[in-house]
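Below sits a lone chain in structure tokens, taken as the form predicted alone.
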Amino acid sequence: MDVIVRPTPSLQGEIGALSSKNYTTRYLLTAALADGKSTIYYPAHSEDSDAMRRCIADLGAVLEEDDEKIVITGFGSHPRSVKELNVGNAGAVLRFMMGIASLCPDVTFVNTYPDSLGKRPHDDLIDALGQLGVRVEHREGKLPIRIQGGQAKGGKIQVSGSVSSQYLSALLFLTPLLEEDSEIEVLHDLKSKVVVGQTLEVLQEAGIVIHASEDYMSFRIPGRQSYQPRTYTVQGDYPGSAAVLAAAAVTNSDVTIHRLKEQSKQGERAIVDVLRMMEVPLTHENDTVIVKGNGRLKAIEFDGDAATDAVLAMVAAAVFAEGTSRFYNVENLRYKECDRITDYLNELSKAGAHVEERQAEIIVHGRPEGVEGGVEINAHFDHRVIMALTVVGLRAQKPLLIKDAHHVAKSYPQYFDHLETLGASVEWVK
């Protein structure tokens, strides 16, 4: 389905942040890898987290869920043997499950999104699994991927971190379960280090011991460990909230978002600091952010590597800032559901924004007067692009029609409902 976003001069009201997709998928996995029952309070519901639910259930976990919590009886280090797993369009879930599938004799990950996840590379993880003695069949590093495991061995492993930190996280979930101790050396640069911090935080909560160097470039992992049943509480999600905060920043607003932890390890928490740098009036106290926007913003320069999933929302806000903004160290945006630099900027240009791209940079020449709009936008089936383009539509002079906007459900199914609650003018069309 498509959505029409109409110019909306002001937003007002309160919402609770949706639960973190990143933490939910990690807690679901650690609960499945434990022997016994774990409880997760306030788990996220999105296409990504539901893909993880589906995969761990296929591998033998028992899930019982109500409106507040999910109780999971895990399969420990012995997942059920299955022929196929379907992760939908969830890249992180695919990579984490490729690691766990190494405990199974023969699993094929099917390709149900050939135009999105089906185009994304996984070579670096495939190479690392090969070092563990796992045989992997693939098509130039892409789906469908067949993993013949069951005899994975620990030891010394090298993995590149230059494309995604998810390859490293996959190995960190797997290696504690192997018979041998393991050492992981990260080659090249490591993207999104802050997300590795989230993985380590969750593993520690699950009772797993990992010795990490301060720069996260080397790890020592004792083997023969067991995940422990635990009770977890999922914190609010900064990546999704970034778009709502940006929408409040570019309009006249009085918007309150609850459940955004001040000391969170989510790198996208930087959206609050970035909006402050842009001189947006806001407060962040008692896990609540209040934005009293006046539509006036100042340009900034920002290293986006630590806040990857909030950069598009920051760029959307910068479209209306006074001056030229620069977001650098963001090349890994090119390897997401779409090329989030070229594809996104092409659509912004259609709407009337003045933007430029470099290989690892986004440059925005702000237009405080607003953009023309009045066009049809292709969001490339990408939830982050959909949310960010919506922010631009609120300040356009004419409505924007965003194609296939239902793909926002990948991470934030309630996004448009929440915007409507705050007064945004949006309409679904077929």
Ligand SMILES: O=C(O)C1=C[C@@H](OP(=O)(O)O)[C@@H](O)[C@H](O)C1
Second form
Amino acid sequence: MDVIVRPTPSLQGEIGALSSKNYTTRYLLTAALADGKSTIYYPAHSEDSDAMRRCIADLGAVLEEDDEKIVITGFGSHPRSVKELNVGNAGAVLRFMMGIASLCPDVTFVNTYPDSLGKRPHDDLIDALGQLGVRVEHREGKLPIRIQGGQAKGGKIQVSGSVSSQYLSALLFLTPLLEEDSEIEVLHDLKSKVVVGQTLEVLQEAGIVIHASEDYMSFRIPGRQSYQPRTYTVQGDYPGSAAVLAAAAVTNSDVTIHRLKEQSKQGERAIVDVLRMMEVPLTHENDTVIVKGNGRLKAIEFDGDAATDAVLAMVAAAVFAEGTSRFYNVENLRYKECDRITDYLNELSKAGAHVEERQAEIIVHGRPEGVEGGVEINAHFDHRVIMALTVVGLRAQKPLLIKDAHHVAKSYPQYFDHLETLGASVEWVK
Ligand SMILES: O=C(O)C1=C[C@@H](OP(=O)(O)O)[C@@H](O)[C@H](O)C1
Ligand SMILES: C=C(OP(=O)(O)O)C(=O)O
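Previous: the form predicted alone; requested now: the form predicted in complex with this ligand:
All chains and molecules follow, beginning with the one already shown.
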């Protein structure tokens, strides 16, 4: 399915933010790893969160869901033995489940998205699991991946954090369940460090004790712990909402988004500060962001690693800013659903934006006068590319046709409905 995005000068109205993807995947996992019943209020519904639902159900968790909540009876530290798991296109779900699969005798993760997740690297996690004595068969660090576990005991583990924080998070979910205590040392840099804060927050809520150094580069994890059944509430999602806020920033708008916690540990809450720095009129009080955009924005410089899943939306806003913006420390955007530097900038250029890439930077020469549009956009299987190009399309001179825009459902199936509610001219076409 494709989407036509037509120029839309103004956006108005109120929406509730979608539920956080990262908290939903984590709560589903900690609920599954507990013995007993946990309840999660307002879990996200998207392809990625459904992938986690599917995997924990395959491993023996029992899920009962209504409109408001999901009740999960977990399998504790004894997942059922399964032959295959299918994580769809969800990177975090794959990495977390690779950790848990180490408790199973023989599981193969199948490759259902060869052109997206199938191209992403998992070597650093494979290496770390190897240090625990887990046998992993793989295709040059990529899917399909077969894990023969059951023998991991704990101990000293080194893991690189220079490509993804998800490898470290996977080890943090696994090691408390092992017989012996573990020590994890993070090698090189730790990218997306803020997301590890979300992992630690959820582990603590689940009753797990982890001793973390302040810089998150070393951890001591007591073994033989048990995840406790809990009641969790999922907060609103900043990465998805960042695209809606960017759309409001580049148009004449009066847009309100509820359920965005000011004190959230989601790094992508930085979208609010970034738009403020761009001089977009907005307020953030009582978990509600109100943007009263006038279409005028100023260029900025920003360390994108602090808000990895909101960078594409920030860049889309910068396309219309006065001056040159620079988003640096973003190399690991290259290892996501597509190469979010080269592939994304190619699509932005097609639409008429003036952008340049470096290995770890995106540079945007703003065009307050607008961009031409009138072209077909390749989504590269990437929900965040789809959302960000939509922002650009709203302010282009001619419509954008975004091919395969249904991949938006990876994280935010209701994105186009939300934009339509706000008055955007968007239309699904076959
Ligand atoms: O742990 C998580 O849930 C995530 C970590 C981040 O990935 P990286 O650590 O690979 O940057 C983020 O981009 C992804 O959407 C979700
Ligand atoms: C990169 C993302 O997700 P994942 O790594 O879990 O596939 C994302 O949601 O933007």
